[in-house]
Amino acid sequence: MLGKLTIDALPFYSGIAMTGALISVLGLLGAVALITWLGQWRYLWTEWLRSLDHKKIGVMYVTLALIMLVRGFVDALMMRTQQAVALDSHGYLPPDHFDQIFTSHATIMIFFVAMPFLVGLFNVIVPQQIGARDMAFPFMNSVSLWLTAAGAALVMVSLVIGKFSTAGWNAYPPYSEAQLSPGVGVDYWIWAILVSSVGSILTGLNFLVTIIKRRAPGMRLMMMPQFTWAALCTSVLIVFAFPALTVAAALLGLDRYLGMHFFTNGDGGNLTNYIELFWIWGHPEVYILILPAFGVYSEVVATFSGRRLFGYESLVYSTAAIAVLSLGVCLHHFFTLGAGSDVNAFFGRMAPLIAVPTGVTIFDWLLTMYRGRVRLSVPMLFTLGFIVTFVIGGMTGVLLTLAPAGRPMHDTTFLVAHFHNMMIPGALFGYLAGYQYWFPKAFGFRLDDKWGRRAFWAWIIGFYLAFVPLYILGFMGMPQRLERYDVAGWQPYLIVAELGAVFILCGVVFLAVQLAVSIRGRAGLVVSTGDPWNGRTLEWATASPPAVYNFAVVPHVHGIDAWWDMKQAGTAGRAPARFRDIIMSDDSSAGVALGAMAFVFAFAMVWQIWWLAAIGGIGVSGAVLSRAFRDRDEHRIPASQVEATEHRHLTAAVPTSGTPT
């Protein structure tokens, strides 16, 4: 009836991972609990959850993002504090257990973490900049949330039911194969990631139709902001990479559940296949995380700079040529494969050419502030941050790159820290620069100023503190993912690596009592304008929150910096001589009914609950021909309530061009 479900999947093996379980059901019963009490789940379900705004839909992103940003760093601080104590004895993790967080900790924050917040802040932003008033499917836009948070809720519900997956974030076979995993561990890693992977494809198609295809009028692809360059360039990557991540995934779970034989070697399969389309997305995924971070870094050094972006037409070109090349760079990792002397030289020789065009981005940023007036804000001091570290993990991506230093330090911590001191602050500061920048677009009042300081101080000194000891350990020949070891000269470097851990934990800390704070001062933060620091691009020139459709009268634009040139010219914040109805669409229950059955069927699936997974499959059909079938779904939105809604947004926006409000 429960086919491999028993009560045996609860997690009586381990007391951490039954304290850990329990604080996950207290947390989701807590803040049930706090919403009936409010009274506040029809607006919830009608507001938000229903919403087919894209703003509305990006805030729920990045809040899903950070949620999981929490639990993933959770992983990270028990893994650190693991090696610490772990000289010469087991530590306080079974080995068992701290595989799985290894493994969880990876794919929470590749999948749950960074793709969620780069396309919530897609969502947000893009439309705006590029003068449309929503995307261009705004249905299939809901789904991809949807399917994001069904992926992510799989993995919080095997934190509770069952185990994870021990076989790493990448899943090689063998060990991910039935034989050497015979648990449902690897299952719920294959069907998160499945489930994840349609919602991101979709994404990536939704993105590059609205970005070419919905610009507001005059608007060439060279005046489009670098912001929208990065998503157009994201976009076509997630439509080429994620699709063999997805197969990968597919096949694997067909060796599993059918005994086929896709990469059993020996049976006519080859591991090796695995790995090549694993990596077919992954290198390219690098890029997919950290495209938008340099857009975020482009927007936020011109507007803190006071001028237009140094070389703007070399950045367009230096982005696209990142794009490119990060598709046919993906062999470096297969150094050790027996790929053959001749395939490396090529390969090693063609990685390092990435760092070209990612160097002029960094001099173009460097140029643009050179004789700017810069504001040292929070945005600004992430970016900065980001320039200094990044660098430094530039030239040690550069050195993997090298088949005689790949070779040895391939499987040792140099690369762990290597791929932190990439993720980190190329992806994630960039993240958190434009979460602390558009802040005030979503919300209508600034973040708190000095708790986004201090947060900063704390991620960056925490980043060098845990990373910095990884890479010595890596000269020092230790390999990663240990979870005990007996080598005394570790433990020195371990111990600091854990010091880090807590910086940044305190960072973490420090940005959810920003957020706090900010909440409960937002009367003396609140935005008078709708342009808080002096923008240059579209999404200043709407109110902040804006309304649902965005511009009440679609923009012209005649160059780069289409906002800023408007003030400029006089013309900005101008009431339009006449209004129009304007058509939105409406909004549906049918995404979240469909996140809600994918999630079914995969548990079910997981599990092997096949009169579930049946429930599961019909659930989703379902949903899909209900809004199929649906004859109208957009509504009207009258010239008048337009106009009251324009009228009370320009008495109080007075655009500026001198210092913010």
Partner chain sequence: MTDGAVTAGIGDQIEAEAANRAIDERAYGFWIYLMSDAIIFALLLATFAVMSHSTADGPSSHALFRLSHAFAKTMLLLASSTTFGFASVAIAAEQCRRTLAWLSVTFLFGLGFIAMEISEFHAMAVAGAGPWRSGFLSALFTLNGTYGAHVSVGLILIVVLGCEVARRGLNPFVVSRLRRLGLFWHFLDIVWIAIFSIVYLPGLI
Contents of the next structure:
Amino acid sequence: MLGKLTIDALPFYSGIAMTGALISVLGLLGAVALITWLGQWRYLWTEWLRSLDHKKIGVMYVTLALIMLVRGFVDALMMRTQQAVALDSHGYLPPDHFDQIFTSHATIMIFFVAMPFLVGLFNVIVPQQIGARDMAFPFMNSVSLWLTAAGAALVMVSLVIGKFSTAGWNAYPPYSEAQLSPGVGVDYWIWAILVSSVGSILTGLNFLVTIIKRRAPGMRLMMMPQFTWAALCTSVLIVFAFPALTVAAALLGLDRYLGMHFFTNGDGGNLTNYIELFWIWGHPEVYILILPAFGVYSEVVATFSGRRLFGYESLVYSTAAIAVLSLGVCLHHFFTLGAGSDVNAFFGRMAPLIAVPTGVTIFDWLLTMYRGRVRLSVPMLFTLGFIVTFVIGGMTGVLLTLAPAGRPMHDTTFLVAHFHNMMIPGALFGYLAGYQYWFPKAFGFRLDDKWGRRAFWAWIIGFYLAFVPLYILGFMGMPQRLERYDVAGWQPYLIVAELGAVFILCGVVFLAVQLAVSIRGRAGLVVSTGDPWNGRTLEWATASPPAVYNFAVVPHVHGIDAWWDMKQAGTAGRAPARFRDIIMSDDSSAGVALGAMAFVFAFAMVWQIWWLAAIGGIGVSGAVLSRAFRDRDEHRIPASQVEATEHRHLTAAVPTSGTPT
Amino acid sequence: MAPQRRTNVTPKPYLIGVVLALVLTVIPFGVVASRALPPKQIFVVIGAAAIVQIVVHLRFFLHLELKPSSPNQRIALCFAVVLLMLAGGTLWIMFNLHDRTM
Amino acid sequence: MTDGAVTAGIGDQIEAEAANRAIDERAYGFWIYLMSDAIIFALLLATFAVMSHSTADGPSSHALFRLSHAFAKTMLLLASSTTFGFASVAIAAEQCRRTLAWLSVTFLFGLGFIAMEISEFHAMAVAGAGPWRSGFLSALFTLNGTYGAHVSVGLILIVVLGCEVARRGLNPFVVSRLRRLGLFWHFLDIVWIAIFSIVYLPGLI
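Beyond the form predicted alone, can we have the form predicted in complex with the partner chain?
The complete assembly is shown below, putting the previous chain first.
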């Protein structure tokens, strides 16, 4: 009746696991209780959850990312603590639990922090940057969000019911096969990946069509803001690379569920196929995560230097070159797998090439700042911190692409340090810069400056303290993912790394404090003009927060930095001569329903509760069909109403301070 | 990428397409059935017939017209490059690893 | 894409613009979906190619494949692609009845293909050559199963859209859906060319 699900699935086996489960459950109950107490369920449902407004969907994506960031970070802190104390002892975590933690940390950070964060920023900003009123497929956008949320929920549920995978975030066979991992952990991983990767592919498709088809008249491709270019290249990578992950995870699932032999040890299976399929996605994924951050840095540098970006075209070509190269160099992730010397030599030469376009972008940013009037705002601080730190990460990356050097450093903490050097200053700092930079766009008030600076310093000091020791330990030969060790010389470095994690904890806390302080003091942080930073690109032409339709009249674009040009020409902020009716999509509950049903389906598949899986599957199909054969789900906003809204925005000295969060 | 135009309201392209596709199917099946050629040459025939037939389908069934000036051409070319890179690279790496591990 | 323009019948100019743009964007998005799907098939085909000799002492392609069978399936798909083309001609000429007739013929050909697939793979599984027997058979069943699932979805959509045509006639949105279904159907035929050229023919040399 309940498949493999029994009472033993609850985490009675370990006090720490029990505590984690309790905190999660209490957190969820607390959130439910709070919303009920505030009486905000109706508001939440009608204004947010079922909304098809790309800005609200974007905010929900970022919210999901920030919540999951806390979970992923707690995992990191637990690992650092374990390694700091586990010299010649088992520390405080049993091996099985430690393995779950490093698996869930990476899975969460990549799929449920970085991906939703970047997609959230795309959602809020890209349509406004290209002068569009909405995405090409607003409903599909909602489906993507709720599929991602379903995947995240699946990982969170594994904390309470059953165990998560212990096979690492890449779930390499044969360890991840049914024979060696008979529990449901790997199944949780597979279904979380499958569900959320469908959401990601739909997002990529949606942005591709939106950017190609919905640009404002006059905006040629070579006039698009850099962040939009990054979104375009990222979307292409998502559409082309994510199917490989889907295939790899699905084939692994077939091995586990139906006893097939794709990657098994015997009967003709070959685990190396999995590794190849996985990294066809895995390497582009690094750039899917980093290119959006590059886009943010370009916008931030141009705005806060008060200058047009130096070398706009070279930046575009670099972004595109990085995207194309990333699809072709996956093999350097498995130099040591045993490929022939010709194969390794080819990829050993191709992989470092990616440093060339990356270097070009760095110099473009430096030359933009050169002779500019640089304002050291919080987004700019994150950008500068990134530039300095990323150069180090890039160098260590080039080092690893050299096959002879990659071999001894393979699977050491050097790799861990390099990877985090890409992901924290490279990607996460970019997202945080974008979060600080565009927050007033979405909500109409700025984030507190003082706490932002504190958060920045805590993050960057914490980063260096946490990961420089790991570089050194890598040279000393410490393997990654060690639950215990017996080399006394490693411990001092691991204690320093633990200290770094504590600093980053402060960074996380400061971000939360910043948000709370800013919401409480929002009256003093209000953005009356809609353009708090003296911006250059089109997203600052709308009100802050923007009207549901973004642009009352779609602007005509004549060059790069369209908003800056409008300000120079004196046409900015003028009411148009006449308004037209605007057609916008109706909101829909089907997206939420589809996500919920996908969660039910995936959960039932994990525990092999077939009747429940059938219900979930029917539910998903029903939600799709309920939408697929309707011609139009749109309503008309009359011109008079548009005019009233715009009038309020253009004349109010201090516009209303946005929706309280 | 808007291949459907008023021009293809006649059944003619489909008839041309089906005849060409038939020929290009019969050739490789015939070669394999008759074993008239050494295996290596059979592979070449199969591959060539498949590629030509895919182009025939794209042209006559999907009406993908690749005129030099059309943006479709650039997109199709980019996609072909990516697909070849992924499939070709995968085959190269997988066969190499397969030969060395199995 | 300006033809099939929604001008009459749906409100005024603003709504017609929105409707036309929606149809255009859906067509474009569908092409991108097809590219993404093509990559899935390319990777499954590559996996099959690598595993085609991993029979683990089980039955090999020579023992399992029949040229006549593969040829018959190919012909069914080619015929269905052609009849869908005739349906497209009827759609462009706005002939509801002929559209429905050709869609029905297409459906029957597609159903024939699925029936052959199911009987073939059922027989294999019963004869001890199921997907759990060897890596080669896992890859074969997965590739063909994925393909068969796509064709089945196509068949369901033909039925649903056929009902739409019968009920509502050839309105611009129904026509745009039929066109996308046509892209899907012809796309599947192209994938089949790759399958018989990589799976069936080399397996019989």
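For clarity, a rigid core is taken as the largest C-alpha set superposing within 1.5 Å between two forms. Only a predicted model underlies this, so the values are computations on that prediction, with no experimental measurement involved. Residue numbers count along the first chain shown, from 1.
- Put the two forms on the same core and the Cα of Phe629 is off by 2 Å or more between these two forms.
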